[in-house]
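This document starts with one chain, in the form predicted alone, laid out as C-alpha cells.
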Amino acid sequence: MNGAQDMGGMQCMGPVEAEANEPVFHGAWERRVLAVTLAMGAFGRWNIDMARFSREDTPAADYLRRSYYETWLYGLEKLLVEKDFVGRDEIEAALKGGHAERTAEPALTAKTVLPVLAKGSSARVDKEVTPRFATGDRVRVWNRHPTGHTRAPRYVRGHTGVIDRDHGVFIFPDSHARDGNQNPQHLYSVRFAATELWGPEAAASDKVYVDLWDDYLERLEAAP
C-alpha cells in the first residue's frame, strides 16, 4: 500500500540520527510490547505479513508521530480485536484500569520463548515452482498501488531492471497478509541503474538491487 511506512526514495524526510550506545529499549514497556506481540503471535491467529500490513494500516499523519514500539502497539491492538481477542470496549476498560473479562491458555510460556527465537522461520517454500524470469532478463515493476500489505516499494514502479539472480521460491507476501495463502513463487534480486529511478543527476556507475517476486514484474523485450 502507499502508506507512510514506504519512504524509500523520498526526500526531506530529514537524516537518520544514529544514536550513541543506544540501549535495545527505551523503557521497560517498549519490553513487554514486544513480549506481548510474541506471545500472542504463537497463537497461529495470523502470520508474519499480517502484522506488518497491521502496522502500516495506519493514517499518515499517525504513523510519522510514533515511535516505533508504538505502533507495534498500534498493531496488535488491531489484530487482537480483529481477531476476537478482546473487544475494542475491553482495551478501552483497561486503559481505565479495568480488566478483561476473557482470559486464555498462553500458546508461549517464559521457559519455551528462547527456543522460539533461536528457531526463527522463514519465508522459503521447499516446492518447485517454475520460475517466470532468467538471470539477464529486462523487466519492468507493475506500477500497481494496492490497498493492502506489499513488498514491491513505490520508488521501483513502473522502473525498469534486469535479474541479477533468482533467490529461490519464496511465500508471496500480499497475498500472505490478505488470506493466508502463501502463493509460492520465485523471488529475485533486481538490478536498477540509479539514473532509471533517480535521473539523470544520479551517477551513471551506481546501481540500486531490490528482492521483488513474480508477479511484481513484466518481461521487456531483449535490449538491441
Contents of the next structure:
Amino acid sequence: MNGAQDMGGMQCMGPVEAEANEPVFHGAWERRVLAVTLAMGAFGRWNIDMARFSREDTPAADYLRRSYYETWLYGLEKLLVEKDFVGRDEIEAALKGGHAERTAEPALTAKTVLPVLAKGSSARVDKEVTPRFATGDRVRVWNRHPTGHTRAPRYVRGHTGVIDRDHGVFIFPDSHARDGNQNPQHLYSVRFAATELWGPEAAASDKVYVDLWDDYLERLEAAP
Amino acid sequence: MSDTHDDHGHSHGHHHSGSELSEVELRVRALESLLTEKGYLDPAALDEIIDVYENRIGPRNGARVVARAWTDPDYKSRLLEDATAAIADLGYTGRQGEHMVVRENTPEVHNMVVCTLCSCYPWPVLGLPPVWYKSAPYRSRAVIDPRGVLGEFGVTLGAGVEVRVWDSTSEMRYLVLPLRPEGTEGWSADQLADIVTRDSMIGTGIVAAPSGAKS
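Show the form predicted in complex with the partner chain, please, because up to now only the form predicted alone has appeared in this conversation.
Below, the chain from earlier opens the complete complex, with every other chain and molecule after it.
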C-alpha cells in the first residue's frame, strides 16, 4: 500500500533529534503495549506481516501523528478483533469499566517467555526453490502498487540495481500478510547507486542496499 | 502504572496534550484488563517480557560482539561470513535477530542501517530501538540524504568515503562493525566493549578514540 509508512526519500519530516540518555520506554503504558502485543502474538493467529499491515493500514495523517507505541496499540486492537480474540463491543465496554468472563488460557507464561524470545521465529523456508537471479545480475524493481502489504519501497520501484547477495529462500511478505500463504522464494540484497535513485546531486560513490524478493524483480541484460 | 504526565521527549514534531496521553493510557489499561480477565494474558509473563527488554537485552550485547571481532581475527571472519551463528556463540539469539548480517566499516566504506518501512532493528544485540530510529525524519532521509543525517549526529565523512545505506525491508537484521579507534592497541575485549556505542553499531556514530590516546 502506498501509505504513510513508506517514507523513504521524503524530505519534509524535519531534522533527526536524538534524545540524550534515552530510556527504553517513555512511560508505563509503552511497556504494557509491547508486552501485550508479544504475549498475544504468541497465540499464532497472526504473523509478523499481518501485524505490520495492521499498523500501516491507517489514515496517513493518523500514522504520522501517532507515536510508535500508539501505532502498535491501534494495530493490536484491530488484530484482536479481526482474529476473534475480543469484540469491538467488549473493548468499548472495558473502557467503561466493564468486566469479562474467563474463557481462555494464556499462550505465553512467565516460564516460557525466555525460551520463546530466545528462539524467535525464522522467516527462512527450508525448501528448494530455483533462484531467478545470480549475484551480479542487473535487475529492475517492478512498477506495481499493491493495495495490501508489500516490502518493495516506492523509492526503488522502476529503478535498476545489481544483485549483491542471495540470502536464500524466505517467506514472501505480500501473500503472507494477506492470507498466511508463505509463497517461499529467494530474497536478495540489491545494490542501487545513490545517483540511480536520487539523481546527479547524490554522491557518486554512495549506495543503497535493499532486500527484495524474487517476485519484485525483473531481469535486465547482464552487466558489461 | 504511575507515569501519567507527558514527559516523552518524543522528537517527531508533534505534541501530546495531557488529555491525549490519558486517552491512550486508558485504552491500554482497558485492553490489558479485558485480555487478562478473559484468560489470554499471564501478568507474570508480561512483567518478564518487560524486564527482558528494559534490563537484560541492550546495546552492551552488540558491544561485546564488536569487541570480540576487534580482538579475535578468526571470530571476525566468522562474524562477517555467518553473523547469526557467530553472534549466537556469544549467547545472543532470537526474536528480531533470527537472520543477522554484519557489515564492516573501513577507512573507505561507512555503513549505516535504517528501516524506511517500519522499525526493523536487531533486538538481541541492540535491544529495542530508540525513538529517533523509528521516527519519520530518520526513516525518510537516511536513504536520500545519509550524509546530511550523519551530520546531525556529528559525523562528518570525507568525500572519498563511500556511504552504504542498508534498508531493512526483510527479516534480515543488520549490525555495523565500526572502525576500531586508534590508541586502543593492547586493550582487552572488556575494555573495548566499554567504548562501543549503540549509534556506532547502527552507523550513525563512530567510536571515538579514548581521551589521552596518542594519535
